[in-house]
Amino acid sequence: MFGKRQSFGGNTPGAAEPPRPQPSAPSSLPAVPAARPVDVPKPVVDASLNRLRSDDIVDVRSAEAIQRDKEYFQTKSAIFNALIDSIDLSQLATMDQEAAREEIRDIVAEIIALKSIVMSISEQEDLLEDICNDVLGYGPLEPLLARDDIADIMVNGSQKCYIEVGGKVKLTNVRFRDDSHLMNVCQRIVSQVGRRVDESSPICDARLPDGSRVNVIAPPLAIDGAALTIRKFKKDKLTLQQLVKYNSISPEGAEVLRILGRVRANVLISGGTGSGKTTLLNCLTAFIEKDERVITCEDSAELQLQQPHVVRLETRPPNLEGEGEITMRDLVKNCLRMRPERIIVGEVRGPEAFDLLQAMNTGHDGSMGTLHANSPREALSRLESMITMGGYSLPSRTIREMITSSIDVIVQAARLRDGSRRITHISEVLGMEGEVIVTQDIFLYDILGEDSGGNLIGRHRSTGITKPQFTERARYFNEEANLVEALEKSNVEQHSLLNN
């Protein structure tokens, strides 16, 4: 009896079948890229002129900084806007970054001496770049944008913009000018990816080209003024070992995922927005074999699988007259008859979810997916309810079953109060006792306490559970050695039991 499902080997092709192309020399084949492909020019920001306050974040400003910032802001109003009058911003669009940026610099210089401002050359400097951000980039948020160390750039109005940062989200300095600034920063965003924001159509998802990905919800909606929230799209993508050297996991647990990657489990990974899903994701999907045929379908293309053979999909939003949308079930419907050997579905929020169970249910092993929950249960019931809500008139007790039948693992991230991101649980769903699914932790992350600067103290442990349901599957791809030393290993009571 191999566990739930009785194959191994997903779709594996019959005999009949013909033979499934070899890559000829996967060594030589292109790297899946590590950023989108750019569909739009990013205004190239030289990084050495990023000195625009951005690093020193301050939480208060004195009433003086608040009266400096406004003069500042009331020259550069001046200077920007006989810099509109005076230029062709048609014209400018199409010329090449450096030379827009040398015709704005002599525009301004002109315009400084015409108006007889009196600035240094660094507050010159500055104020040009300002500018020049307004103009061709995506003006304060440019200094932030081109830090690789932030994760989320949140915009609460023109006045207030935080930060994430380590974890930990700060307040910044970053300010626009008003709201109509704010606006036009993030009109220029989301006009790139063919789309509008404004009072009738308050509320939009966009994409920057570098992969980020952007929403904005405007007034009247968004009370105190436009609310964009970024998040940035990291190039080098943490790895496991990363993820070890961070405490997110330990060494065995590490070796617990790489397997479940390695033997095709069906993988469900829960945790809350930030806590590091997709990161998780992409950690798993770098065992998946070679020769392996797998489809993803996300929102907007995050992973960066290494594999040769990937084919990549994305959802589309309606355009401005609302048609033409492609949702992520028409996606993983379609996967479907693609004949594909593993399925990875970036997020999974609705109805979609029956689509990945049958697909998990059918072949289709070691197909993967991340999920919003708190706990592997409530990874469960979320699932049960985007199922019911998907319109599928299905008696409760068969939702469940299918979930039982389909997915093996869930393996929970959470972000903690001291902002570290660890992995709580890897739980194995059992099956069902009446009308409850059974699931039982094979690892978990216990709290222990709080050293003296607010940081979370934990560890992490396997739960004595040697021989998870997976153990079978694990055998078969000859991984039965590693699976139980990992888990024997990571055993704490047994440890202090050896040791007294």
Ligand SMILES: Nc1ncnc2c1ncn2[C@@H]1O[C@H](COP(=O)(O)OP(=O)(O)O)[C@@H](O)[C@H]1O
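Whichever C-alpha set is largest while still superposing within 1.5 Å between the two forms counts as the rigid core. Numbering follows the first chain given and starts at 1. Predicted model, so just to flag it, every value in this text is computed and none were measured. First, how it differs from the form predicted on its own.
Once both forms are fitted on their core, a CA shift of 2 Å or more is seen for Ile217 between these two forms.
When two forms of a protein are overlaid on their rigid core, residues whose CA moves 2 Å or more are considered shifted, and Asp126 is one of them between these two forms.
Remark: with the core as the superposition reference, the CA shift of Arg417 between these two forms stays below 2 Å.
Switch over from the form predicted in complex with the named molecule to the form predicted on its own, please.
The next block holds one chain only.
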């Protein structure tokens, strides 16, 4: 029977219990040299799931659609069972991804012909693609992962899947067979990076081969079934020039950001969830010199640095016995012993803030990091509170002095209510006045209104600062002329707009 057959990943698709993590293929089968561990889950219910296109975004499903899905499922189950009887799993496991996919397609096409199943060419192609995705990929998620216009995939249990397109969240008709099928896919994803997700460890961060960030929270913590969230990365990495094209920043502001990355300024990127912090960090790191040794510390590796001398470090959760955990602070402390020239922290969210600040003001100029905050002022307050939560019994003034001596510039990113992403502040940290940290804005983003389509209208403007505090650093790197030119040009444009 189908439920008793062994899958590639070693799971039993028809079992009642949630699948256990399989970090590697069973010893009896050679591992498939594709990036994804291979598994054979039960077929998905919905025929139209795997053929998701822009017009498949729906709010409700009709009774006719549900009936078509059931009929499709019956046909697919019959073909799938015949495929398992016909295919040589050990031979398939030695093939690469494309060869294995072609082999499956050939066998399925023969089965359809032998069983005299009547279907159109397009229906047959859809069926072939669905079965290949189930065997070799991530099942119903495959067409979503293939679309480059999707920024986030949010699966809320087996029957609901949302996506973010153009900054807007929309419900799709993608659904899984049941909760065990969803857990099977989650298990397949996290096992790629040697992690697990089950009842004993229901929260897991992982990544896909392309660097997309994955978070899974499973029952019993997720009441209505596992919740899977994927933050997708575009195949074509964004650059500062593209951010200018999308009006995320003005050309003059982009030039200032380029100079900040070039002159080894310590930059903190602040923003809310989905505001583009990691994308902006990737853009800034593009201007790091090729001969610099860069070390990145992340919870799940997302950064895509293009420099040749990069060491990527990643945290590790505890094992089943609760031992072996490697925290972000452990990584930051250790990378100080690895002769870094720049330290990049994917996200500062805890006591590692203290170690990062120590690194910034003890010779590791040009270090960068991101954190969640809604304004530059709030970012400074969060840094102070994170250091305090780390158990350091330091006076507030001492912590603030450490912050001012470490952070040069705060770049604030925001996702506006129309879904657009903008860099709203470029602010530099000047120093202390009494007990207060003094900052000054160099660039700001003003919202002027909205158009008939509900899109916000705004503009970036200079605050009139022509010689910021990091001008000396720019002079040292022979970038002072470019910095002054960018600021003066922005001021001229600002005056012309005011006059008009």
